[in-house]
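Given as structure tokens, the chain that follows is alone and in the form predicted alone.
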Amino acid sequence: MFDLIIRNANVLQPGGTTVPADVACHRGKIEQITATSGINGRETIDARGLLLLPGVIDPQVHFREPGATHKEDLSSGSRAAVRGGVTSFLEMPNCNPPTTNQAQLDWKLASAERRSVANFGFFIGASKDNLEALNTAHPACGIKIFMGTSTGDLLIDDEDLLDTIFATGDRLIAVHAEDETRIRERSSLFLGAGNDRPSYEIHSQIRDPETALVATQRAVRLSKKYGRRLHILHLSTAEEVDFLRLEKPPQVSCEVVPNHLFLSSDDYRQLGSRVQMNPPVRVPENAPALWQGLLDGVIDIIATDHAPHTAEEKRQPYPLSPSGMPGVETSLPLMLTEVAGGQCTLQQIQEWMSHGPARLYGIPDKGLIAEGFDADLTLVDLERYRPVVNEEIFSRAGWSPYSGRQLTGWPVYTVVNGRVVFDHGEIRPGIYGQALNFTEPTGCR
């Protein structure tokens, strides 16, 4: 007997095509995939009318434990994922204290052994005097090098320190790109003297596309130089695709945000520091330019960048209000909703936000609906149009920037390792992810 039996499902196959099928899962794995059979389950779910997507694998959340799980932590966060239709997340290195060594690393992964719903792996992050953990911690989906300021205090702004973590190892380096010395240039000007009530948009200006695109640059270079796995983690301006356009080398890989597709400075008008993230959000003109490079496969991958804060510090003049909003349960709504507006196609939602994640970071058997794969799904309905609403949100931060946007594709069920996680709008308890593996990533396109 089964574990779990999907019946009647709209399933996404491989080739990004859809066929009718009943899927069955046993022991994580997805064991049969058939266009009708009579076998039993432990548990069956009746899928007509909904579409089957292989789990979505969000490559960067910031998940707030240890140090501010007032914001979030594993178990919040793990369940605003499901919520979302993300079975798996990378979860970054800048909480307090920062996941800089192999102790807390451990910290980390047994923390989440007891309390994520969702599967999961951790950066390790660069600091100023952890050369040998950057290559050594284990187990590690990359580093994570902050070369602009942001959340936590994780900075890598000298030229030879960042020089020598490229020229040591071979571990993938996932970077955050703004240059810092024009982050704190820009800072003097815009907010000196006599600017003492300065506005949430003076955050766009402050870190302008030059900010990011000078640190990318570097980057790529030092990613040349030494051959070296490259991520860049939320490109933001359509300068940095231009310039990827004609210098992306075969080991670097990028990724985008909804937010930069989705939001822009306009909205700052409305929700102030709600929009407020680091690399900011840009003029509306500038999103066309990340669709085309999505569409034509400069950009990667789709992350979410994850980043909660409570409405109580977001509402704090600027510069003291906090950079981040949240995402993880939102962006396949979103995509989803471009879907059916003709923007992108399914097998392209499932490239950008399952089986690439997988394929980038090295982890097997996950982002497919396939017989071996491992049985990370979510089922969602493509008929139905409703509201975001901040009531509903399972993020501990408890709003959303998309609060009141009619969305289609929400999840009704979302399955780990081939046990049902989230139940239409609840979370069974007594069902934990587990942590993921890392093996050699199969390149980049």
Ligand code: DOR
Given for the second form:
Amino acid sequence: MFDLIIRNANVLQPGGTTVPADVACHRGKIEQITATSGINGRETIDARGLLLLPGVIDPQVHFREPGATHKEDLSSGSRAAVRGGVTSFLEMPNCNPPTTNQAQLDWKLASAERRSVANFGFFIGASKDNLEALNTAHPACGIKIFMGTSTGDLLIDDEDLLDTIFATGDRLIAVHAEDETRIRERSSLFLGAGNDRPSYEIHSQIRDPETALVATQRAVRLSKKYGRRLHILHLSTAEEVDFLRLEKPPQVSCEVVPNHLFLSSDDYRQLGSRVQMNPPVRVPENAPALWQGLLDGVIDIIATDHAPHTAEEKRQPYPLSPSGMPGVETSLPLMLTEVAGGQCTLQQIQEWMSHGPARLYGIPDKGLIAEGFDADLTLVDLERYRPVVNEEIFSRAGWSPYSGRQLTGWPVYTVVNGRVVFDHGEIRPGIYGQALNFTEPTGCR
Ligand code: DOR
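Switch from the form predicted alone, shown above, to the form predicted in complex with this ligand and output its structure.
Expanding to the full complex; the earlier chain stays at the top.
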């Protein structure tokens, strides 16, 4: 008797084709994938008409615990995650206090164990004086460096310190690549005397494409100098894609977030500061270059940079309005709507959103539907289009920049470690995720 049988699902196989099959889960693992229906389980899901995908691994979220739990916490953020088919997340260190030492990391791990309904991993954040902790804090999925300021106080804008961090240790370094000097110069240029009511659009001009490119080039230079494993977070410009197409060493990987694929600076008109984020949304001509980067493999994976702020906080005038938007529960339907429209394939979604993140962060046994892999799964309905509705958003932020968009591929069930956590819009009580394991970095191609 298995713990769970998912019967008659259309199952996405590692090679990218789908087959009708029954999937048996037991003790957290995918135990059997079979065409025969002679197996029994303690729970059976009738999945006829639904597509079974490996659970999404979202490798960049901000869940605000500790310090700003009115925006999100590990419970609300992880609930939003499973609603969106995300079964594991990697969370950023810019909470308050920030995750910059073993004690803060332990605190987060303990809180997540009690409250997160998805599997979890945490970054350790680089500060001015925590070089040792960066390389010893355990378990951490990597080191996060803010090369330019964003939400919170973490910032490494000193070239020598940046060099030292790249030179010390071998753990993966993930960078928020925006150049702080240029941000400061352009902030005083655009926000100087005579501009007391700046529009939100100005954010994209202050943090222009050059701001991102300069920092991305600096990080790649340092990675090459020391052979250091580098992941570039939320690539946002055609210029960065062009640069990486020519110069991406094997130890460098990068990601894009749906916001830079599906939103643009035109959206400030309707949505104002709701689309303000770092790095900012760009002119509409930019997104095709990011898509091309994804399709031809320059960009490796997709993250959301889920960065919840309340609608009230967002209403403040620029530059008091905070940067970031929620996204963890809409990324899979956004991408599956593209599959339905023929823009990409299920196999690419599997690579960009499940297996790729597992591979790049060294998370064993996740990201594919195969016997022996962890039973982290999501069953989605590709037949029905439904709009994004602010009132239905699970994130404590309570809104989405995609409100009103008709999307398909919404999760009906999400299974974490072989247990059904999300079931037709509801979270089942008493089920929690586990801390992720990270193996040693082995390079990324
Ligand atoms: O827009 C952003 N918001 N970008 C980041 O890098 C951080 C995030 C946040 O934590 O609010």
